[in-house]
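Next up: just one chain, as structure tokens, the form predicted on its own.
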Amino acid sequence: MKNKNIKQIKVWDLPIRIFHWALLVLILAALLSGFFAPEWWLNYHIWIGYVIIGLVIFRLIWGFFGSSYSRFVSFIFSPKILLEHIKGINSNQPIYFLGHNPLGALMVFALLFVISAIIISGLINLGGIENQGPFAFLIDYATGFIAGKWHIFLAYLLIIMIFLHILGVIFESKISRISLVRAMINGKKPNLANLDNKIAIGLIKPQILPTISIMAIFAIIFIGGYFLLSRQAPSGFILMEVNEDFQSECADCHELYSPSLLPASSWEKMMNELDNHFGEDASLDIETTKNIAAYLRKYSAENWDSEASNNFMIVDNKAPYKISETPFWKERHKNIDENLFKTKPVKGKGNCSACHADAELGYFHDKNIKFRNKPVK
């Protein structure tokens, strides 16, 4: 504002300004890590999400215990005021609000709602698809898959809303000739309404102690609940019994593959063709063959509910028991440098445990990928 005689009033308190810029940085980090980072960055994406949860909880609490213009009550407007505000914009004579204007207030509530929905869908997706997080014991793969679709849709919606928010800030800054960005940095806006100072800034002061107390309660509940629920066995995995024939005979030539990586029909076909097992004769006596075949059927992909089992059930009809020929394997490894599979630590596409530390268990958590996309000599 060019008129230096107009007094600047502190509108935005320090906590609300820190919240605003911290949320902006973390949302950008979440979007970048979610859309562009490799799979093994999932843990970073998750922890960014947990920090965002803390920020959203703080904002909800601060909406009741913060200073005047941070409280929700200060920017809940009637439809009449909203319409008057829109008419003022159309006539190029907008009503001046020291705090949030009606359209800005709607965006604040909408952003908090969408961000909360993204967090919830993300936790459900994490539990159902990755079998991790506080809901891993409760959510099945199908539910997690649907939640993942919503998670991505809401992320795109959030991007659109952020874009509209930025346009709104630019537009309002232009028509009012007040830098709203600067106001959110130093907390000050001009008292254009020439209100009495006490009326302008309000008489409501922030209540720090109740805010800290409630935040502490939420932190205890969240952290305690997280560790308690995370210790529950994931719903999609099976604790397999030990089969000595399976371990001794199969591990004699190659690593042990989790039975969850192929459907029962593929394992059955493999066990019926041991005389031509990938170009070699791996025939076993009848009893041993039956024992291993029964074990593979018992723990085949149909009996699990993990990301791997649900996707590896779809096989290539020309190579029904070759895991690296399944559509899911090809899709997940399409961006991997072919030279990686030729290096000594890996020694081929069939050596899952060379890159996946938990391959034998059938987990295949993204965080346990070891070599990633760089050839290792």
The other form holds:
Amino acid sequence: MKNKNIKQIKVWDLPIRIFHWALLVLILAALLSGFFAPEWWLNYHIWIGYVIIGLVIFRLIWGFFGSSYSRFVSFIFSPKILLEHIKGINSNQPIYFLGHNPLGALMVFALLFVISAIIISGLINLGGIENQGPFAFLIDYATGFIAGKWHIFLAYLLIIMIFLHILGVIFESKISRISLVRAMINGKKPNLANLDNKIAIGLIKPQILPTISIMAIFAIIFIGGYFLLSRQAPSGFILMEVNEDFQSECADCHELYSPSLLPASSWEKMMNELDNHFGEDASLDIETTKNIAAYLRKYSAENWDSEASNNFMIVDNKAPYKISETPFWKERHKNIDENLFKTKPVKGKGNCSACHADAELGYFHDKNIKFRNKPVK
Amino acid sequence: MRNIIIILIFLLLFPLTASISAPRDDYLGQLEKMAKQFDDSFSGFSVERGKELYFRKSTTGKAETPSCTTCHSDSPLKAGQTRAGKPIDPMAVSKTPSRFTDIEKIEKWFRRNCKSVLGRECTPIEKGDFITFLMSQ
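I've shown you the form predicted on its own. Could you give me the structure of the form predicted together with its partner chain?
All chains and molecules follow, beginning with the one already shown.
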């Protein structure tokens, strides 16, 4: 639009432009870290999510206190206008909207909704499976597992929506010959005739003070809530008392495996077969055997609610107490070079703590995977 | 005066050092009695036989543990390692003075490890030879 008679109008205020591009960068980072990064990048993924929460909250507040075209009221359209807009597109003569057009506006709401749902499902997933974050005290593994499925499904949905959004932008830019991308950078669009002018241009100025005040209130609630909640004891973790026999007898030969890593039936079988314990005689006197067996039973996988305990419940019937033969163990370690298990610091698949710093506690948090010299792929 | 204090400290500590090794001597004494019952011609434990046992390659035990050296390394003076990767203090009494001082522990490990390596319990003579060898190291 080179016509000099047409005035360029500031449509997108600076905060909304910063919001838009920051959201783009963070969503890309979240998608990349979620789909491609190794497990121990989880913390980056989570922190990206927390920043996105801040952005979304800002957008919601700005939808009430921002300048004209940032406000939700400026892009809530009646079905009639929506239909007219679609008809216009079909006849290749779409109505020109200065702010969001009706279809674009629907996409804005849909994106905000889906991103919020991704964040919530992610936090539930984190609390249930990793036993971390603000919901660790509340959410059990099963719920976290389902939330994780939703988290991934919604992420795929988001990718599709982003593509539709880009297609829409390209389409309208072509038809109207106005670059919407440039408009989102410099904020300006030409004030063509036939524009949707139900909100007088420049009439509504952004209200900075209420925005900052409400942001501050949200920040206090969210940050305070985060610190308060994430410091609660995770659900499903009972404090295991120290059992001296368990500690001294088992740890004589190998690292301590948390009783939560196998179901009671596996522990029972193992304690009955101590005279052939992974190729060695590890028999104990009857009293010690009973004592350790009772301890293992008390805190077995059934009585614990971690990612490891829930998954190691399913054992290989041919080796019911060999953790590294469980389907889950194999699945999770399938990309690791076999030779890595033979190298010095690892010395075998049974030496969990060589890579999992919190192995003896039975946690196995992704963020605590420490041996990363060799790439997992 | 200073010398007297040092001597006094040594005198005070002496019973402690003596008491660490006392169970070992008791245990060896018991083994000796049992060895005599076991074999009339027994005439004392042998460092040589103990050494042979330590380095023996056995085929009668579990395949994973053909010898003492599998876990205890090829020298009693060196630290060993369990098959799961845990370090084991050297077997030689000179390196690990607490070796063979807890009778329950000695019995437990002889029972387990003789079965693992030899496929049977050790005789009193074998146990005595083994300890005597490691005391000489």
